[in-house]
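Only one chain is included here, represented as structure tokens and corresponding to the form predicted on its own.
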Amino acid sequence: MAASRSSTPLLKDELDIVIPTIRNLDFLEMWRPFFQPYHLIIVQDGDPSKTIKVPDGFDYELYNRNDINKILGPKANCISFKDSACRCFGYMVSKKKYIFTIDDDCFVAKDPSGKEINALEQHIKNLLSPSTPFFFNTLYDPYCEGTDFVRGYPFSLREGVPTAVSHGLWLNIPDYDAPTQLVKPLERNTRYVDAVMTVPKGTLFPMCGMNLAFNRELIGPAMYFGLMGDGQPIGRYDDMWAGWCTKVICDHLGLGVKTGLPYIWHSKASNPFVNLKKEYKGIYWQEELIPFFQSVTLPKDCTTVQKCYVELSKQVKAKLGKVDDYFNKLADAMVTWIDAWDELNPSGSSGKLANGAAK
């Protein structure tokens, strides 16, 4: 069932909401009943001289490009400019255990009964319950109210594993690529599927960053949204890249990824012709990227997310550098990202977990 409003906000002091934006955040008014108790990290995309207005009553910090340059110095070149991929800077500067990130064109959705969906609360429920990546449960998430493990499910696997990522969905405007947008300009998603499921081990998925939550301590350093936007040959693959890297590392470390509930209302379709210019190289490249990630293996001595990510960067350079020189640049940026993460998050704090437990 869709999550309802809670009198006592879950994880109030353990979660940051990260929002990338280029505009005033009027959309927060409709989210006020659900978001106001939490701390917001706003990452301003584009012109740093522009003033972003935030509705009164929210606890927030706002970073623009000048702030990013000041905090990271030369390492700031790993953070994308003029692209929503800049949101990952918010992940890096957060000091909380959990992150929820949402786009500013995502509104409160309603379930089939007409009740407003508290997306954040449902994400938290997903993250606080285990995942089952090693054996698929045909009644989906067995830890949800009103369901359980079905007959034939091994008892040895029913404890599950820690959940690192909760991937939510969207009503109204689907998250389509440009070619699909062009051939289906009027298509809208009206199907509300009341289900959460674990993405099986060894299975990749297209991760959308506009309605996403994760355990920063378990997987944060892998949530790098790559080099996109200004000065880069590709865009709109920032969350895809992060999703592929994250899933490979979750599989290696024995962590879980869930997808399904909660839904948000995606209000605005982006321009498919602009999107096509951003995506066209990625549409070709992904035919080589997917087999690469499907075949990636990480050594046993990669016991932390950072070690996994640096190893992955080496494989990106060795194998994808042949596809285009962009991937050599991206591989270097992946290492810079980890260096910057460790600088802002010294050893012993977040991201230093091995297989869901402190190293």
The other form holds:
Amino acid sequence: MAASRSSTPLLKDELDIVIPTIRNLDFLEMWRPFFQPYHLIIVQDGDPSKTIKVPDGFDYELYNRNDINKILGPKANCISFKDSACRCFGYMVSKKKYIFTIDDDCFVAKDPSGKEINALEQHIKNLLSPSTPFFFNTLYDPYCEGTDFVRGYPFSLREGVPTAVSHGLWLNIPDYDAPTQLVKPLERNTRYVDAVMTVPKGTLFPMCGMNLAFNRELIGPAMYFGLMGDGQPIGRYDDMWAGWCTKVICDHLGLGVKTGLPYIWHSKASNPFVNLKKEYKGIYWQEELIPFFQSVTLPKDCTTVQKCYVELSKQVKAKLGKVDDYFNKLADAMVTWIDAWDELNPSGSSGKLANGAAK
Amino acid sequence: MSQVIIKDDEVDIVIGALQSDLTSFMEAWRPMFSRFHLIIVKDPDLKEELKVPGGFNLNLYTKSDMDKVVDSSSSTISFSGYSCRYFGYLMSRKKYIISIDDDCIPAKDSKGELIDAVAQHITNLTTPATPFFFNTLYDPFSEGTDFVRGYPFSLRSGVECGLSCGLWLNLADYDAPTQALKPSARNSRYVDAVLTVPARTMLPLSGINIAFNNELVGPTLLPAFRLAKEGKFRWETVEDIWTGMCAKVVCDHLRLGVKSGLPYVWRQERGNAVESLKKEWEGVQLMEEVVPFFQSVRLSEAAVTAEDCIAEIAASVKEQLGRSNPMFARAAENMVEWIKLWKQVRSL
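Moving from the form predicted on its own to the form predicted in complex with its partner chain:
Time for the whole complex; same chain goes first.
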């Protein structure tokens, strides 16, 4: 029997909000009622000499490119530059159990009754309740209020598994690729789908990093957002790459990935011509990547996320290296990422990092 | 996406009558049903005369019709209770079949408008399904939505949809223990989405509000697995759950889609779940054993039609499950017999 939760814990000392930015953080004003209790990790992309103004009253640490280079040294080359993929540096330096990441053009949405949606609270609900990847429940997340497992749902599967990822959605500007944006520049997502569901085991999905939360202790090292942006042949596939790696590893380790609520309001439509230039290689490389991820198997002795990830990087090199040399570099960067992660997060470590203090 | 035009004569609406007075049911559905041909099948256990209002284009089948087609002295196939509708599927020659339980009426959507469940099922069946990759904005062929960034282009044409499984407001399709523990639980959440259930993922396929492409998967919707004390309330049956798992395996193998979500119907209160709990639950326990079987069964490349697939599944059921319990062996026999019947009826 699924139990419903009457109040959601705040988790204010267990969750960090990671925000990549190149402009400013004005959007935080709208989120203040929901975000103020939490610690922010701001990853400043682009020109490090620029000062990013953080609205008063927020507790934060900020890292620019100079900080990233100082902290990681030669390993800094695994962190993208001039691309929001740099956000994953924030995951690495966090010391908290949960991460919520959001883009700086995402605002508070309203549900159909007109009420403002506390996206963070919904993500926490999603992460704190189990997932059900082995059998699809036709009434969606059975742990939500007002719903349950349907007739025919195996009783032996009703405890579910721990939830590693909560993938939220977007009203207004939908997350379309460049070709779709070009063909349908005026389409807006106005459909509020009042459901959360588990993405079944063995099924891949496109994971968008705009409105995303995860259990860092369960899956953190898999959330590497790849090599994008400056000096790289591809962009706008950072979150996709992380999503496919994460899903394969979650499936292997018996963890769940949820998608659906909460919605945020996505306000800015990026330039489709710029996007096309960034994406075009991804669009045809994807056709090789998908069969690769769909057929990946990880050996039984990969019992930690790091072991899974390193094994994945070997397979990326072996099978995708021939698609383009980029994948050889990416495979190396995946290993660098894990090395850096383990260095910054040794088992049993406590205490904050010296650099990157709030300015 | 361009709208597919369906001819009304491509659709059969099959109703299993478990109650004798269908007047209020039919009147409630009249605006949605009246264009189409109906097949009404009377539960052979029902003693009273059926009351059906006029103004519908329909065929009525009763026990005497069933006896002409199926020799009850030699067959273990039963059309009793909820299984009566399968006789309607057997008799239908239409491309699309829609079936709704006779204790359901049209529901209202979040705007307060009556939902045309028939039209929504037809839309689901005539637009492609996307079982090989999950689209986070759900059915990309719905209006106002599309495939999201990162969805492989080679998978965007989708595959044909074999099954459309709708949902229920008010009394959701819960099992007896859940219903008994939460007697006042009512489903009031209208989830405005249709989605494709991914390939190789099993689901509990409820027969309460369902539609399918008869040409593609018709033989798959069959009466095979009966509980020893199966009754006249949905939570006293698992026949549709068994059939649904077979149907999902068949669709996965034939690269057809199974959609779930809209349309909703309003399911009325009926029965007492606690009373049902007093019955034996051996059958429900048996269903736990079959899940690993259905999740792992694989069909040969030679199985290219729904009939071929059912024959192979039946053989596997007999071999792998039949040994542990005669109920499975009987289910396998029923499946084999059904395929024979199916072919026989169509060759007349």
